[in-house]
Amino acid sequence: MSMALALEARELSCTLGGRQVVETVNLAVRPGEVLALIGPNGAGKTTLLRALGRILRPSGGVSLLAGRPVWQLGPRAAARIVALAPQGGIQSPLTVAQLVALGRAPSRGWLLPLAADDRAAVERAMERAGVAELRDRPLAALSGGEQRRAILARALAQEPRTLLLDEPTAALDLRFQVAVLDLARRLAHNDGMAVVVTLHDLNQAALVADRVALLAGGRLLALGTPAEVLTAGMLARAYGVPVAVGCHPVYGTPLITPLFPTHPEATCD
């Protein structure tokens, strides 16, 4: 079974600073699907993503890439299979093109010059992430959203089979939020990539994901389609606030609205 999976967590646990942040999580991702990790702050989403991508060694259980335990792979071998676009910006004198070219290091090494196929991969990655026009700009001169897209381009330049995206729409305006989420779906559905994305926006998760994993307190509360997971009862249990769940008027996906303790006055019919 595992050989048909791009990514798998078996009884995965992670400890940070002596505190268990992720506890016995089981999940699997197949090629061609988008899995969204959602949950409140401190739920363990980023920690789980880092453990899946061989950035953080788990304290228990195992993470597998294409059926192989990820920590049995060397870092370069793993980086040819999985790429992580992390949160946060980068303080560096590098230009955008130079940063994205670092994504070729797992395939090319650090010392050899880029070959023609490497340069083509870098160009494709910058185009897909929408930073081609920024290629010669230093990273320090970019906005937070522009840096996020450059980091995404670096991950795409690795040409991975599995892509891990940590809050990829944070600091992006509406146009680029749509572009990044649409790219995630196309990478999965058109290119056969497995995409795992952490999101705080539940409506974005409903729109982009084939399946949703809901975390709270480091535990996996629910795993299934958006309609199965994004229910009023399950979300209230995870987030501790009441919500109303309706139907998106265009796409038919769950549409989540928080319910405020003090009801605002109605402003539309």
Contents of the next structure:
Amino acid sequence: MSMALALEARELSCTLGGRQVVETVNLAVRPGEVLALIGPNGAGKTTLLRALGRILRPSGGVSLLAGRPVWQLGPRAAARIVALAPQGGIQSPLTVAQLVALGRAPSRGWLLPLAADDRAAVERAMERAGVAELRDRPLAALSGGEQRRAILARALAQEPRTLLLDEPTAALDLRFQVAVLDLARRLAHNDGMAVVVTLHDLNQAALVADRVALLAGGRLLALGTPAEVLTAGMLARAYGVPVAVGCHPVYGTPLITPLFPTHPEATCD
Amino acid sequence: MSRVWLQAPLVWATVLAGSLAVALVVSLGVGGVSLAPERVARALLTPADPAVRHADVIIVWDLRLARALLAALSGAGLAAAGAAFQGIFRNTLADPFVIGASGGAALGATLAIVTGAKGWPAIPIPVAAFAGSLVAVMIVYAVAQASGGDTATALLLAGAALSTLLSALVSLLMLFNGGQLVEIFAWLLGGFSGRSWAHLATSGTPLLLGIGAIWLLARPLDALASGEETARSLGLPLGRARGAIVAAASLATASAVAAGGIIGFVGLIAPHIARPLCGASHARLIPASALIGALLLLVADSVARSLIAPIELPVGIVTALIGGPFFLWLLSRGGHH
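Form predicted alone already given; the form predicted together with the partner chain follows:
Following is the full complex, with the preceding chain placed first.
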């Protein structure tokens, strides 16, 4: 049964600097599914993602990749199964193409030269992340959004079965927000990848996710379809802000509007 | 922008290798007896030809070639090690001596000179320097590991602290052994005076091994230079990768120090000259830096031998005199980016 799961967390707990940041989280992601991790700042989204990706060793519980405990896999073996695109920019002296080529190291090995199929995978990854035209530009010369896409391309070049995206739409303009979220859906639904994505924009979560996990204070508050989790009561409880939840005019997904304590009268008709 | 054509690997590799060959021929002609380049070339390429003067062959093959090759190889080793340390510390001001290699070598050599003068069993100075260098690096590495993090910062701090301690010990030894001051100084300032094929045989192999190992580790270096987060995400075993790179770079550094003493600036500058030509990817940066380092030290050694001949200057002074202003010029025009 658990072999069918791409990713699983069982009673997973993490501490950072002695503080409990993730507390006994249980969740599972199937191949072909997009799971959005949402929650207020400091909820433990990034820490959970890093533990799932074998970057951070949990203080309790286990996380499994394709049915195997991740810490029983070596770092390279894990990086062939799971790829994490961390949040923020990157400080690297490399060009875009050189960074993306590093994504082949887990499968090709760290010492061997890349082969033709590696080069093809690098090309595909750059095309998909929309950085093919930037290939020879140094990362230092890119904007924040371009760097984010280069990092995404590096993760795609690993050709993982599970893709972990930490705030992939931060710093992106509207066009690339759509492109990246659409790519996440296609990778899951067409290619059968399991995609876990942390998002601050709840409407993006409603549009992209098959299921949503709501974290607050390190605990999993709710896990279910967007319609089940993105309710006014649940969100008010997690974020401490009243919200109105309507229906998306085109997609019929939840449409979330935060309610301001002091807001001028409505001006649209 | 006008130099874009130089950035094709085949072009810069050919230009650098060609320059190195020219510098070698010129260098072999410089000295007490100066030889024109064509005489050097003929003695070098066709020593058995009866038309070539026997004296030329002896000067080139027996007196100068081993020294020139050792200088070039040491320059290559220092430059490759410099590029490696700049990569793992993500700091283009790092040099081959950043984690205590020079302090350890200095103490080792000084101890050998001092104890030798007291009639203790003689330890060859290069051996003592090599051992001192490796021991210092191992102490720094062990301290950094024990500090809990496999962070580059711990290595840098431990290196700085140990270097200060070691240089104080060297000063102390010099203070109480005034009779050996000149010999110690000559060694600390670096130079290839009197180096022969035997020296090349002992130092050349570990130098080549070190440079080769650094080049082999080019991709882990790329990952580490792109930050710990990137390297971790790619499943690079950070501790082992850093350990292997430090070991390879230290082998190259210690071998270069054993061959020619403590020679500054080559390892710092060569990667800075290489980057605008070949980019920052270590698969190209390492060989380009090595070629440039070889060229720099070969030229510096020729200058050291000829500037106020027949007196020979310590090559470390020449590299600092040329390298210092050059580096300042490079910085002022933003060449460090």
